[in-house]
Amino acid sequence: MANVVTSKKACTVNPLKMSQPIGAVLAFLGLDQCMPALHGSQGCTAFGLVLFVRHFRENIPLQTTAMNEATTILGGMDNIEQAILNIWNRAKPRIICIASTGLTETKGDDVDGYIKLIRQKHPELADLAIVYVSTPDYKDAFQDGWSRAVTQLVQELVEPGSVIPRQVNVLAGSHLTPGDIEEVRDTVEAFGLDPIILPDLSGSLDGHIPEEFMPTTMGGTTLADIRRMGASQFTIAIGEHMRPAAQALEDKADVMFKVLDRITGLEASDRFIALLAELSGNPVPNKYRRQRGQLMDAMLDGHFFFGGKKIAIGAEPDLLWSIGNLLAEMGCEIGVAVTTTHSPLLEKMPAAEVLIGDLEDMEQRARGCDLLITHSHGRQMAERLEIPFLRMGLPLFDRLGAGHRLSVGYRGTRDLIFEIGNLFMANAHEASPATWMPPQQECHDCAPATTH
C-alpha cells in the first residue's frame, strides 16, 4: 500500500490541479443545449474559457455572473437573475447550469433561495431546468467539481420510472475524453443495450462542425435522456469519483450501479465486457475477442521495453490510478506519484507514495525517471530534466486532436503501449546510435551459447 502524504509548501509553486467550478463547467458542457454559468467574478469565467478553447480548439459556451466589489458585499441575487433572463433570452437553452466560486462561497450567498425568487418572480422560467452546484474552488480539485455537478444533475432532474428493458446508464468520469466515451458507447451498444452518458463530451466535444450556429452547447446529453435514467436497468459507474453520483441515483429511483475503477488495462477491460455480457445475456462480439488477442500481443511485444523503467506521473487521482495500474502490469515502476485531491484509490496505488502537491514537487523527485506523464504545463519539467515527455490530462494546448486520445478498452490501451513504448525505443535509440534490440534470452533447449 502506498504512503499518502500532502505537501505542506506555504504556496503552490507550478500548478498541478484545477479548481472545482472548472471541472463542474466540464461535465456541464456534456448535456444538450446547456448553457454553464460561473457565479463571480467576470476573471473566472475567462479563465476558464480560454482553458477549455485552448484544450478542445472549439467555440465553449460559458456565461458568468459578472460579480464585482458592491454586489458581493451586498449579494448576489440581481446579478444571477439578469444572468439567467439574459441567457434565456439571448440562447433559449433547455438548461441553465450555475457553479459558484471561491468569491461567493466566501460571501455565503443563498443562490438556491435565489432560483426559488426567480421562478416565482418569472412564470416565464417554468420550463427552463436551471441547476445549481456549489463547487468552493479554495478547496478539492477538478475531479471533485465534475462529481459533484453529475451528482446534483441527478438529484435533480431524474425521474423515477417503470424499468425500459435494455437501458443502461453510464456515469463518465472526468478523466475520459470525447473519445474515450464515444468508445464506451461503441462498445455498449455492441451487446445490444441502449445507453445514457451522463456527461456526454463525444456529442458536444468532439470536434464536428455543425451545419449551423447555436449559443447553446451542441450535443450531449439531452434534458429528457437525464429524466428517464431513473428507468434504467443498472447504472455503470467508470472512476471512483463517481460513486456519488451512482449512489444518488440508486437513492433516487432504486437503479442498481456498479462502480469500475478503471477500463483501461487487459484485466479492467475484461470486467467491463464481462459486465456488459451479464447484463445483455449475448455473447462477447467476434469483434472484441479479436481486440483482445491484439492487446495481448501489443502487452507482449511491449514488455522488452517497459520492464523496469522508472515512470513519474503527476495527474488527478482517478487518471493517476487507470495509468499507473497499466504501466505497472507491464513491468513498470511507478517511482513518482503526484496527484492533486484526496481518493480512497490513493493508499492501493502501485507506489511507495503518492505526494498530494503540484508539479515543482514532482520535479523534485523525478530525477533519473525514464518517462514523465502529465498535463501540458510538464513540458518545461520535461526539457530541464531531459526526461521523455507523455501528455495526459488536461489541459493538452500544445498539440492537436486532445479531444480524441483513446486510451479505454482493449483497442485504447493497445494505442496507449504502442505510444509509450515508442517513446521508450525513440529514447534508447537517442542515448545510443546503435541499434537497440529487446533483451536476448537464453535457450535451455539448445546449446548454451546459442539464443534466440
Contents of the next structure:
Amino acid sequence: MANVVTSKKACTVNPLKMSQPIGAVLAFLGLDQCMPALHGSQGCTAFGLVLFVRHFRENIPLQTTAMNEATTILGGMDNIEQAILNIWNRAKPRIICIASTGLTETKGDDVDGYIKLIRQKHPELADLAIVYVSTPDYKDAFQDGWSRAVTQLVQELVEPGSVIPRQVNVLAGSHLTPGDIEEVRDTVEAFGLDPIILPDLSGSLDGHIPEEFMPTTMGGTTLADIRRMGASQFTIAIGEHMRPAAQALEDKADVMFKVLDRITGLEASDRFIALLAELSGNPVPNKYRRQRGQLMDAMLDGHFFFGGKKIAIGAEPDLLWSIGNLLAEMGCEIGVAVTTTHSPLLEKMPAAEVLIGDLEDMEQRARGCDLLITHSHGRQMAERLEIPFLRMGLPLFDRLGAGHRLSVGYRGTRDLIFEIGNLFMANAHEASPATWMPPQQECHDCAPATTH
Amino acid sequence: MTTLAKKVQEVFDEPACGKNQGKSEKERKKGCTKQLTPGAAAGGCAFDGAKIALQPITDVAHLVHGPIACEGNSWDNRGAKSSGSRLYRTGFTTDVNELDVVYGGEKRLYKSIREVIEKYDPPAVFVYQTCVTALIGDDVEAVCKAAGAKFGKPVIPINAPGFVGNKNLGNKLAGEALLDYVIGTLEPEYTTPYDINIIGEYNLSGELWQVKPLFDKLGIRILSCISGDAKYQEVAWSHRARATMMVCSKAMINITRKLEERYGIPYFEGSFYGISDMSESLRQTSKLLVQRGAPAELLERTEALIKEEEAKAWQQLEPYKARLAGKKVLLITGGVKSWSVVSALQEVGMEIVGTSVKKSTVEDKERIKELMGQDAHMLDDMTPREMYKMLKEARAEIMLSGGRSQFVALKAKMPWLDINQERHHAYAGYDGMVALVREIDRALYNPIWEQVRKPAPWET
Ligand code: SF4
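Alternate state requested, the form predicted in complex with the partner chain (shown: the form predicted alone):
Up next: the whole complex, starting with the chain shown before.
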C-alpha cells in the first residue's frame, strides 16, 4: 500500500510527463489507413511528430488544423473543415481522428458541433469516418489521452451485433509496444481465438516495408474490425487505463470484459493464459507450458541478483505497475516510484510512496538506488548519479528497437529478468580491502580537513 | 496594437532582407509567414524557433511557461553541444494546469522563476511564452520584470508564442529579445582588434568547435557566438566585437543588422559548409577586421592558411572523387542551407538532381541557379510521394534531408543522410566537408543495399 502524493513545486523540472493530445495521437496511429490531426497550432503537431519519429524510427502521419492567434479567437470551424477536406483530397484515409489541444480547449471550440455541420455541408465525405476526442494539454497526461481516444473510438464506431464465436476483443494499453502486442496476438491465436486488437500498433508501427508509399498509417486495426467488435464473445482489456473503453464496449454492445491489470510476471501471465484457456475451452498449448518453465527457471537463476536491490522507477501508472510489481516479485525494493497522473493502481503499488512528479523529484530521491528505470530522458540523471539505467517507456530516442522491446507474457518476462539481472551483474562491486574497512577509519585518511 | 504584434510587424519590416526590398509597404506589413494550409502543413511553431535559437546558451535556465505539451514533448531533443554548463539541457516548465488556465498562470510563473533561481542559480533565466498562456493574457514581460527586480538577476521574456507564426519568425523574435534585454548589458574584460561575433551558429554536433581552431590559428577571437556554446555574459558583451559573421542565411538577420546600426559593427553573410564557402568566410572575416583597424598582415596569413587547409582537404577528398562522381543526390533541407550544401557536393562531382527551395529566399534561389545552372531542379513543394517515386526509380541515388523525411528514402530501400538538427556528425569547415563526403560514401556503398533489395528466394 503506497502513500500517493503530488509534487508541490510550482516549476516542473525535467518532465517525466508528456501531453494528452499526443497520447491520443499514438492510439490513432494504431488504426489502419488513418490520418490523425491535432486541432491546434502547428508546433504541437511538429513536436509530437518528431517525438514519435525518434522513438519508432518510422514515418508518422500526423496533421494539424494550423490554428493561429486570429483563428483561435474566431473559432476553428473553418480550419477543421479545410483540414478534413485537404487530408481527404491528398491522403485519402479511411478515417480521420482529431484530438484537441490546450489552445483550442481554452477557447472552447465546439468541435463535435463543427463536425456535424461539416458532414451536412459535404455529403461526399459520407464514407469517411471522423472521430474527435477532447484532450486539453493542461489536464492529465499521455496515457489519459490514449485512454480517452480508445474510449471515443469504441463509442462512435463499434456496432452491436450477434455474437461471432471465437472472436475476442483486446483493448491494448499505451504501455504495450508493437512487439508486446504481437506477442499478445500470437498467444490469443494459439488458443484458436480470433482477436481484434484496438489499437494495434503492431500492424502500423512494427517497421514493415510496404511496396508503395502511403501518406496515411499502413496497417493497424481496420475500420471494419472496430465496427465488428460489438459482435465479439468477450473483451480483454490490458492495463487499468483501458477499463473505461471496455466499459463503453459493454454498455454499447453488451460484450462482457475483464481487465488484466498487467501481463508481465509469472502469476500475471498465468492469469492471462488461464483466461484464454477458459474463453476458448482449449487446453494450454505445449509452447506456453514450456515457456512457463523457462520463466520459472529464469526466476530461480536470477533471484540472487535481484534480492534486496533498491529500484527507482519513473513511468506512467500502468507501466509503473507492471514493472514495479515484477521487480517486487523478484525480491527488489521499490525505493522510488514517480509517475505522471492519477490512477487507482497507485495506492496499491508495492512501495512506501508514489509521487506524481518529474525527473528532478526522481533524481533527488534515487541516490543510493541500484537501478534507475525510466524513458530516455533519464540519461542525464543516470550520468550524474552514476547508477545503472534501464530505458523503458516512451520516448526511447537513443536506442534502437524501441518498438520491438518485449516485456509481456512468459517469454517477455523471462527476457526482461535476464536483461535487468545482467545490468546488476555488470555493475556488481568487486570486493577490495577497503570494502570491510570501518567507515570512521577510512574517513581519517581521506576526508578533507574542513570536516574536522 | 500589443507589444508582441508590434514586434512581429517590426521583424516583418526587416530592411536588410532581400525579399523585402522588392515588396511594397503593404505587402511587407503582411509579413513573410505564408498562411498555413490546415491539414497540409508541416514545421515547428515560433516558440520552437525561439528555443532553437536561444537554447544553445548553455548556462541560462530556459523556462517554458505553458502546459506540458510545449516542453514535455520536446525537451533535450536538440543537438547543440556545450563545453561547460549543462544547465541548458535541463527542462524547466510551469506545466500550467486547469486552475491556472482559469485564474491566470502569472503566480505560478513567478514562483517557478524563484524556484529555478534558488535551486540552480543561473546567471539569467529566459522565460518562453506559449500559446495557451498568451491566450489567457498572462503578462510574461511584467512577471519577468518583477522577478528580475526582486531576485537581482536578469529574467528575460522571450515572447514568441507558437501561434504567431513559424520557426523562422521565432528565430527572429528570439533575436529581438536579445537585442532588447541582453546585448550591451555587460562589458568584456578586454578587447582586441581580432574580436568577432558569429551569429546564427548553434554548435550542433559541435560544429563550432570544428571551425574554431581555424580562427584560433589566425589569432581571431570569437568574442561571442549567438548562440552556439555561448555563455550568457558572452552574448551580453557581443556589442564590443569588431565584425560579425552571419551564418545560416537570414535566421538572425535582425541581430546582425542592429549590431551594425547601434554599434557600427559591420557584417557579412557566410557559411561553414563546403571548402570554398569556408575559405570565403575566413577571407571575409579578415577583410572586415583589417578594415576596422587590424594589421593588414592578417590578410596574408589568412591566404596562407586557406591554401594549406584547402590542399589538405582536397588531398583527403581525392580518394572519394572517383567513387562519388556523377552520383545523383536529392537534397531536401529547410531551404536555408541549400546553396551551401549544393556547392559542397558539387566540389566532389556529385550531381544534384533536385533541391527543395520551400523556405529559401529569392537570393538563395539565385545562388542555387548560379551554382546549378538555369535548369536547376528547384522543387517548391515536393510531396513525400514524389520523393519516394524518384528514389524508387533510382532517378536519385541518395537523399540528404532532415530526420522527419528519412523514411521516404529508407522505405524505398535507398540511402539517406541526416543533415538537419538532430544529426550525429559535424559537417562544418574543411574537416566537416571531408566528414560529409565520407558519410555519403559510407551510406552509398554500405553492403546492406544489395541484400535488402533482393527479393526473398521464394519470391523469384
Ligand atoms: S504551437 Fe503553441 S502550444 Fe503548440 S508547442 Fe508551439 S507554443 Fe506550445
